[in-house]
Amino acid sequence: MANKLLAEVPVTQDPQQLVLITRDAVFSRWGALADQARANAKGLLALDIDAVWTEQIETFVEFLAAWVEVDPARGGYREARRRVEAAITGRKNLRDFPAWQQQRLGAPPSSLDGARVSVLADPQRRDVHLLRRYRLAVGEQLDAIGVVKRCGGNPDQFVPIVNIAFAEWLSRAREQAPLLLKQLLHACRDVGIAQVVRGDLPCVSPLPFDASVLIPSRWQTVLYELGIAADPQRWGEQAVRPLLNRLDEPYPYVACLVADGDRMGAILDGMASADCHRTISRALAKFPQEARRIVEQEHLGSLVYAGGDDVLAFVPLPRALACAQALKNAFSSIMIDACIGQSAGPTLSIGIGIGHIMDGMGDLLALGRRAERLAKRDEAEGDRGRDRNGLGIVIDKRSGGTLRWRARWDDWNENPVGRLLNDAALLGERLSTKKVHEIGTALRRFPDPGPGLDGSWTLVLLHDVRRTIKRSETGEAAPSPPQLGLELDEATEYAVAHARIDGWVRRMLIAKVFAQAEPKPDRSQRVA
């Protein structure tokens, strides 16, 4: 749902009256949602929360409105829109920050952000059935807003991150080991594993239960949290292990994809009339629908949010690059017709943050946001006119630190995704990861670029890299630097050569992660 409304009203309509009616509708709907969630969570709530609940709910929604006259003598629609946006911005900058008037002395803050006091009862007084239904961890605390989010709907509609991360693996399992997957599905149903009721999502269809059961180290926790009395190890060995023995264990990382249109503000500021603005808005309204189809139906992901030129989604790692490419193509196709007359249509920058499935949702989202900022602009590149229209990737490995890589969508013959996928294929066939690490280690032994380092250092560095690549480890001819997407020009300055090789190493290590995430063939087929 859009959180910003821009309307053109006739002079006979009192704008203040219209704003008050809209405000009442917003608060009425929000209040109804909160009341329903409170009723759903009754057995989890403390008894003394009436005042705290009311204050937290009533102060949550911020409603701002401004209006100006569209006067042709004062710049018409364009100037009117500028003035009304300035009024809203000015009010936001003067936001009120009143202190909380209602507190529960001794009660802990919310576990999510600590901003508000918890409204939950002491852990030992919480309804056990509701704890399991809403998947509250022992000792977890929620404020009123958290209760609305957690208990406002059917908890089975939420797709666990692990189901999204393993969606590609499960899709392969359905093709390569259908009977073993069916046995697992029956075992989950019989023992009472939490269901995921989202029949509309292809990522859920192979296994509509919490896919955490595919992680042996999680068997005990999953069954304990659900209050299942069965022996976790015995159940897992009988229900899950046969499938894991047939296929390699799924890669435990997931992608948080964040996309944002470039220079949309400048384009909207250039609209000379409300009709032009409506044309852009109608085009932007098409993109979220297309984004949902691309993410959920084509690439086994789950859309968190899509509005205007913004997209936030979680997708399985093997599908992340293709999903980003499809979103970029769809945005360009939709916007190109709407922006006729503009010198340059808007582009879409997309960040892919990759983290472990056991990382918190907030941490994964932060990775996605960080990748989006990288896609917009790489501070290391400086101001070279290469900002925006980018693909940024940030990987936070539990062992190996953080990797980052950026390309513009017009790099690599306008196919940076193809370059990465080709790199991933090379790593699996003709180039060992060991060589990539050797080159990276050797690069660190060379001096950092700086004054006084002439072209002789370039020759030494390139000779060392060529020697490492050429060395055959399999008896087959090693790929050439051009085949590896590595430019080794002896005429370049040392600083340029150093930066290119450093970028290549980072790109290959990123490609390695995508290669590792690709589900492997059936073990029985590999043996054959």
Given for the second form:
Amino acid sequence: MANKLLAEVPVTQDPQQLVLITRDAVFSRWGALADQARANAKGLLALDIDAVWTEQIETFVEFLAAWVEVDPARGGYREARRRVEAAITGRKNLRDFPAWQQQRLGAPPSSLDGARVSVLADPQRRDVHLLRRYRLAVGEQLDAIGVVKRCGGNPDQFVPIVNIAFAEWLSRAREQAPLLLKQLLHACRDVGIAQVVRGDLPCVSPLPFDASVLIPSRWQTVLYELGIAADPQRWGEQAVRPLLNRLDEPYPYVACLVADGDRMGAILDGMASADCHRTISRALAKFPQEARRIVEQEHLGSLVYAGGDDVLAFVPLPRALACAQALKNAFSSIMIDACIGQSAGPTLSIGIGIGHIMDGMGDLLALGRRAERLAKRDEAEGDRGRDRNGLGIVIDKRSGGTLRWRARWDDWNENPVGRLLNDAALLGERLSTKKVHEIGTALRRFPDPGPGLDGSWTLVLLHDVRRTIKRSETGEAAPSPPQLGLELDEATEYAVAHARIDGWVRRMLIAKVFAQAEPKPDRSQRVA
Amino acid sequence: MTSPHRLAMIPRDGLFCKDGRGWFTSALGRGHGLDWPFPSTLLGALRTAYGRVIEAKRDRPLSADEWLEHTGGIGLGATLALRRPLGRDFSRADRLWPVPADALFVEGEEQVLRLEPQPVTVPTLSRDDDRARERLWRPTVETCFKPRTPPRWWGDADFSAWLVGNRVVDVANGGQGAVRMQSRLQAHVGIVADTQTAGEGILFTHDVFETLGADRCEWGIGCEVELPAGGATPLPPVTLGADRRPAQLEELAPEVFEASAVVMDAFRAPGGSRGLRLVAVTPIVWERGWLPDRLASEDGNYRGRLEPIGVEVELRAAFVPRPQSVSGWDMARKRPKPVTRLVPPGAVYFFERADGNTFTADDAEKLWLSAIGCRVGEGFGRVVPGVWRGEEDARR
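Moving from the form predicted on its own to the form predicted in complex with the partner chain:
What follows is the whole complex; the chain from before opens it.
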């Protein structure tokens, strides 16, 4: 639901009174949710938490309201909205937090952010059944807010990140090895692997259990945390290994997709009346529904949040690029309809942050947000009128290093996704990754662009790159630089040529990750 | 009896000062580091180094009570971020300061915009009913601006210019490049003895902030320390942060902590300063969270005594970002310390004198790196003053 409400109130209604009623309703609802979660988690909680719990719950919600009169003589709706927005923005410069008055001496802070003291009982005094139900790790600590999040609903409704990451792989497994998958499903049920009860999500349907079982190094931890007595290695070898042998292990990375409309503030600032604003708001309200369909039904992902022009979702890596393209198209189409009379509708910048499935959700989200910032603007590009309307990709490889690449949606013949997919295909067939690394290594040996480096450096650099690309290990004709999406013009300045090749190397290394993520064909077919 | 020392801690192997998040599952194995240590971490490092010297002299470990007895008198005063070219002594020019919360960085703007508090014209209501808080002045922020994430640090010249009301160039948009500490992820791999391969379950990573840059500059942490007189000095290198990374100690010249001449001159100008801008340069612990101690609501205004200068003031505005949280481990009692909420460095409070007089250079001298709030002996609560012209600035 929206976290910001803008209301037009009749003159007969006292706005302050309305704010007070709204505030009471917000706190009352939040309190009820917290009470329910506390009741659910009773066997996990320490006994001395009443005061701490109340303080943490009562100080959690941030509430801020401002109101002004819509005065036609003072600019009407547009000016009133500007003033109320400015008041809220100005007021947000003071985050009026209280100091903690209640403590539990000797109790650790929450493991999630360390911002509040834990309300959980000592690990040995926690109800084992509830530990498993709410998937609490040994030694994990939660504050009251963490308890509400973890225990407020049905834990089986939450889709583990790993299920999303492996959704494409599982989908292929259902087609190519249905019997082995069925065997795994039965084994999960028999031994008591945690279920995922989300029949509405296609990413869950092939394996409605925690897909961590598909990672051999996790067998022991998964079974231990669920309190399952079976020998993990033996169980895994029997239940999971045959499927892994047939299809190769799934690629352990997942995409966090963050989308945000460009210059929406300016568009809303231009609304002359509440009716115009409502028209845009109605159009914007359509987009989240469409985003949910695109992410969950078409691309095997899971939508975390969609409101207005914002989208936050996790999607399997092989589907991430297509999903981003579909979201961009849907947003353009909806907004063009809503912004009739304007020369162009707003655009959507989309970031794809790619991280390892064992990274915390907070880290994955941070990667997604970083990618979104990159999509909006590449600091390295400077101000060259290329900001926004972008696709940004940031990959944090567990084996070290971060890769980043940005394109605008109107680059590459308005098809940057096609370019990247084409690159991924080239890497498997006509270009070895080794050559990409070679060019990257050579580039690092060339001097950094700077004053005093003339065009002769461009020639040396381009010849070196051409020679590497042309060299053929297989005897087949090597692809030309233009076929590889690499523009090598000897008339360009050294700094431009250097940046262009650097960008190409980064793009190819990112394409390689997408190529690796693609599930491989059935081994039996490969042999044949 | 204690004796004052001014020291620079120079981390030799980067910094990893873990934040409050836990290593709570074997699956995650990821530690997150702070980009700058809390003062309490620095004090802990100094106390540990001091205690170790005593242990070495006595040739036996100290008990928990002995640790408290021997190191409890060590106090930490002001702390500073420092950065210098290699091979040079630290000077005032090498100081770095947290970027104040009244500085607004906007896409496409060459200058940093100044958020000027102005009297309230639009009523607001927050979590609870506090008339004085809702009457605090606020900046007018136009929504057409697209704010950027501010840099973490400002050099001494930019910070001083800001404190006296001068313009500052946004280094990312038009200047020479912001000062930034490079971070990297350090992976630790465990080897499974049976297979001699890396064990996924014992793989863990954490942030490391590098204190030696490719630009041949190194970072240091300036500390004013009170050590027991005649005790174990000089101290050996300290170990700092979550995995005890070594930091060398170096004596600092007193001038490193002295007040900025530019700021003092601005307060010396005829008429002094109508208002006072107080910028937090280390985290502050107030008894009531964001609200400075000793202020009480009177007739819809916060009024009270500003301790370091002992005058009655009215709080006109407060720009306070979200709180930081600090806990830590109580080494003596072997248990976690309570969680405390801190006003983060960079927070800005705007005051006017209740008697209508101006703030003088003498006031500014007293306020420079003075300690306010709670836990000041642990290095928390250090502030510096800046000029503010009150309504005159608001009108501009």
